[in-house]
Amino acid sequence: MTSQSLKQRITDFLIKYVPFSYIKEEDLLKLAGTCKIKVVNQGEFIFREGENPPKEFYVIHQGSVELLDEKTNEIIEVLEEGDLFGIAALLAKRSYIFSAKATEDTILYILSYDIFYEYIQKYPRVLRFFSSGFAPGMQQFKKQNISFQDQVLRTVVAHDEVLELRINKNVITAKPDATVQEIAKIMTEKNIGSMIIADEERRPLGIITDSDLRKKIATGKFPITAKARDIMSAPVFTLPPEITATEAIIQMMKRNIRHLVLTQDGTNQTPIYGIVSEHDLLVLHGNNPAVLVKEVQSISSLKTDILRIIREKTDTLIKSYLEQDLSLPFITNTITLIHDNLIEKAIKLAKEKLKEEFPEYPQPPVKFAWLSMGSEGRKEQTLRTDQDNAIIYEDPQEEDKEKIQKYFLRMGELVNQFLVDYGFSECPANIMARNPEWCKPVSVWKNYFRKWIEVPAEKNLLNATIFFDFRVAYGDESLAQELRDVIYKYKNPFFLVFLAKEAATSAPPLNFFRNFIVEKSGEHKNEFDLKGRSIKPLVDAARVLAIDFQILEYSSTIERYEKLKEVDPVNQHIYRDAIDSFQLYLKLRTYFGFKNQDSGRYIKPEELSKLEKQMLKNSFLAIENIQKLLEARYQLNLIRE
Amino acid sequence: MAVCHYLESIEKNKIFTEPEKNRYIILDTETTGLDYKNDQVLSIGAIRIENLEINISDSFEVILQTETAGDKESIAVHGIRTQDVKQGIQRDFAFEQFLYFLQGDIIVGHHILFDKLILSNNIKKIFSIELLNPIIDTFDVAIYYENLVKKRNVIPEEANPEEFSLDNLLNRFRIKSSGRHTSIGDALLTAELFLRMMKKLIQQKNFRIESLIKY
């Protein structure tokens, strides 16, 4: 017997939390009906690493639990009320890889995996919750000591656990002597795009797809009475069921096939285990950064079309991240990771070409670095923007100077072109590595930097704001450090003051009546300049302070404010508010950029919801405060034009 | 049938000294009043604990058919209206089902003696048997806990009833008490409280479950 109101009570609790909130109430009630409740004392283990999981998983009703790696004694994650855990092992059909321990007296709900498993299959959003790697214990993003790329690649592990869910095990097969007509009929009835031809023991012999029917039958090449064996594609490419989702995607891309047939031992000599379709995998994995990065890394030739598709998938990924309301640093780091991998790929491809064009240099003749500038340099790209890049290389011997400059210019030209092919448009101001002015040895770059600092004329200040936000996207980091040292060493007090003045006097966002100041004329009349009036003042202020406090190696605006909180604790609340506001602006910009298919720079105030308007208005106080801080610190009131 | 089944399981039941081996029924009732001889049970909420785990699928909830839900004060307390009890389950059928569910398990609840007595009296009118289950009062458990775990010296008869009220205990053990005052809701909260205290008591060397059991 089961009390209805108890089921309702468990359901009311679960429905407040992701991913249960994606499940219909009637289904949750069924799950709640299986619920067991258990109390664990502080310090008590719920399960240990290496144990085999029962067909149950846990949700914290009250209290907290930590997942820990007992070998390294490292806490992987601390879980709170409403978090679910102990399910990754079940999905992956393995033992627990972490231990779970209560950090306070805790009440746990124990739920049936079998019923929940049905819902993972039934509800795509629940599936995505697990495949995107945000379920507890399936991700390691909270670890600070490993690189972001490693973190993302590690999610492949978690993410591959769900391939099993995507294998269709009810494979419809036909005998080789079935007629094409019969096969076409079954395919229409069952609404499937392909049919496996198998022998008596269900070993795959061949495959017939929609396109076979189109190409071979509709064209009259074969009669409709032809036998399956006459028109099937054979042999079938087969893999074992243990392959990972990432491998499956890569194999499909490599072989340009849309279905993978899995057999019991991976050869076509054993019975069919199941079939995976590209569509199902892409629904699940197309949006996974790990897969995108792996794809970029696995492409060996000049397949720019595939790389362009990957860049397009990145857009889809970002949109879904925005919908899931993930943190902005996470979103921008993901984009940077994919972009940097694309840049790396472009440089590697360019190197191959350069080998042919400069036979005397099978390798780059001196150390070099590919620099990303501007928003890409600050790791703040969300939408596609122009390329801003440059090359810096080690000073060559006098006699090789010309030749080496030629080599790197050519590299710039090639990489810039590849990037255009991938979908990154050219910089209208030609701040690109192919421009001889921005493809220089270290000594020249140092002189540039020195000059911009020593003579803070308008153009030099502008260059400083663009180029001082540089970051090594590929290549030798030590060259970049030499440049940073120049910025730190040449301390012209006026330089900082001028830079601060630029940052502190930029256009205010609100007028006297606390209304948004909109453009008065031009293409964007009556629109609010989100970039100019909100994002830029915060970026500029962070840069000035980062130079002043010598923390320029923290390249993003958020990282800079985070670091400023540490080095200038007196003003930490100002920096904290700046971080919050900045995240809001960049999210809004990205959101409206996608929505209106533009750069997101201008928004119409009437497009904002009441709440967004209010949040924006409140956030402008952060700009005001940071500008006041600059005014006080650099005594800007003493400077008059 | 139900009576035979019940008496058989009472006969077979034995109490283990290891608390996790016993089965417990956490129980709460709402009644027309506080006179266990003459008042009537309006609703029963009960959940079984096995292996020291609450199992939602093994729970029991019923509103019984009654002429009246009691006087205004009682209705204000339990929130069951006369129209609700008029549509309730027929009393003989409801108690029959209850006996099937209950079996010989240990009945646990807050001030459980009253619930046992009123249930027993109500059942006696229909089936001519009394409830014979052993009981554990969470009020006693809380005092026992205080003495054994907190090393205080509280005598049950002299304990401050306010200090050991269900609300106060739930508060102290940080059990969120939404949905108080339906019998099944209170039974669930009492079950969580009971498990919390038991989990701590088990760790104590001198803990004897027998000393909490009454008949």
Given for the second form:
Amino acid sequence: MTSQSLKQRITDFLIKYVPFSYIKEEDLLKLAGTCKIKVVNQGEFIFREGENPPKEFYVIHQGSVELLDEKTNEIIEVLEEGDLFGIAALLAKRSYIFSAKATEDTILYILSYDIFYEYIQKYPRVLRFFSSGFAPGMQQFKKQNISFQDQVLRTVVAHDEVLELRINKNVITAKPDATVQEIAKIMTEKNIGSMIIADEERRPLGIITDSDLRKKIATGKFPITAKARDIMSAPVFTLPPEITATEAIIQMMKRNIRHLVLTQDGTNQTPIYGIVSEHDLLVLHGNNPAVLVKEVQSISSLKTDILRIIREKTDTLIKSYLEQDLSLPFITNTITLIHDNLIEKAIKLAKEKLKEEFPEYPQPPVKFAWLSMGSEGRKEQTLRTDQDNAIIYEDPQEEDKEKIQKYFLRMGELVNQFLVDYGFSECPANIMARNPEWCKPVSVWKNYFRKWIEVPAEKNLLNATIFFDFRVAYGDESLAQELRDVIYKYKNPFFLVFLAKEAATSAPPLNFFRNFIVEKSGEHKNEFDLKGRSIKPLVDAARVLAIDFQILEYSSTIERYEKLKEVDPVNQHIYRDAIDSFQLYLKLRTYFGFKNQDSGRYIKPEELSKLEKQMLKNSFLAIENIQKLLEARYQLNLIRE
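Switching conditions: you have the form predicted together with its partner chain, so give me the form predicted alone.
What follows is just the one chain, with no partners and no other molecules.
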């Protein structure tokens, strides 16, 4: 029996290390009560490959242990004080696939797996620690393509998805033939801001809000005796009850609505299940991005102080999301929506100004689209870096060419400056819509794309990596589709090979001794290039494969790997690991960008915690595997010198 004082000392030790630091102290005390202490001598094996694990795992209290493959004599990992091991085999429900040997005299804590497994299920951050493969030895299982049979572990939990969405199931409804006066009276008595109009089977037909009463009744547009069906907004947008907080916020922002009606199957053909309001989400998240979008929409001038306020609130929002450990797709989708709203607002204000400067064009003279490229095009921008954008417009008549280009160049100039005022710096290479080279009719853009594919020279490949990650932030999507068609239909067998070669030959992140490769000179000497050595190889590989599999409309790197899992299921484990690693890199870049007030591209290894270093080192296997896939698929060994 472990004494109370010993249990407390063990707890005080464990709580200093991840993932034990995610567990409440009273639960750790219970785990500490199962603890056995073992001393192993230098060179002594703790367990060996092929042995079946007991229902126990190990934590190093003092000393050092190496995990090794005895067949190849390869050292897999060297573990230190606070590291846990021996648990991966239990989660995989199989024998050990490597051996553990003390490299010096070592004191081990041996803890109950059964009790700890309860905590894996109880604490989402502990679950994420294991499901992400960050525990020592778990990458070796992935490397050998051994799946974890545990159903709980296979469930990757994003924090925002486990947040309990407050759904009001006591939905007050009215019939379509109720009068507005009756509805207003009920809304006042019940102190509610909206009422769902439903049929006899409680299937939603429409919604009436405070805003409808003000705009349609108070203005005299409809009499107080009007029927609900006359003033309700219909059809009402519906979703299923299983909606996450993430989806709720995204849908509200996309559709500019303040209420979501949930039905039994997510359609308006089944009874109402509940309702979620913008206020509910505000309470849940504390800082609602929908509020920011509304502030963007209220901007009335291209020059405004509101931009600074929105910029500061957006930064606060991202930091709070990072602190809450929300999923990366949720963070990037939210920021992309805010930025796209900014671009849309800037273009609308620019169009008003252009009416004065080009009175012959009260509206844009031809169809056009604002293209975002680079990380903004891929919906991966969390920090404000430099701009990458362009304008594509419908081919004008010959006699109008010059004047129409002036119109769109001026639009580019106004919007580019608006984005500078918001905080996006100018592109050093001048890849911006105000540049005449990147403000062209669709026929010229098509020629650009054909040339870059036909002649895969260094500059053309560079342009392809920048411009092929385009996305319509505002305007006519059909013009962009014409460009994608060029990429898909214009065949050059060497183009993809050279593009793959560029993606597969990025320098490795680790040296032979598993230390980070840092910059040898210059401003960032002894710093690790997180973007160049980690993010870029995964982005480049996803782009090549997206072109090859013709899924370029999936613009983000994560979306591309998710789609690749479907269209190339043989390699889905490689794509899955690439997604996990990419999310880690982008979160770290954002975190250090805010911390150091820079782009987050370079990190000093000494700034990383022990866990962050381990997570990074484990994640680099994903880069190695995706580059091997490119090597094999495009036979890159045949073109090497």
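This one's a predicted model, so the numbers in the text were calculated from it and none came from an experiment. Positions refer to the first chain, counted from 1. What we label the rigid core is the largest C-alpha set whose atoms superpose within 1.5 Å from one form to the other.
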query: Did I60 shift 2 Å or more between the two forms, C-alpha, core superposed; finding: yes
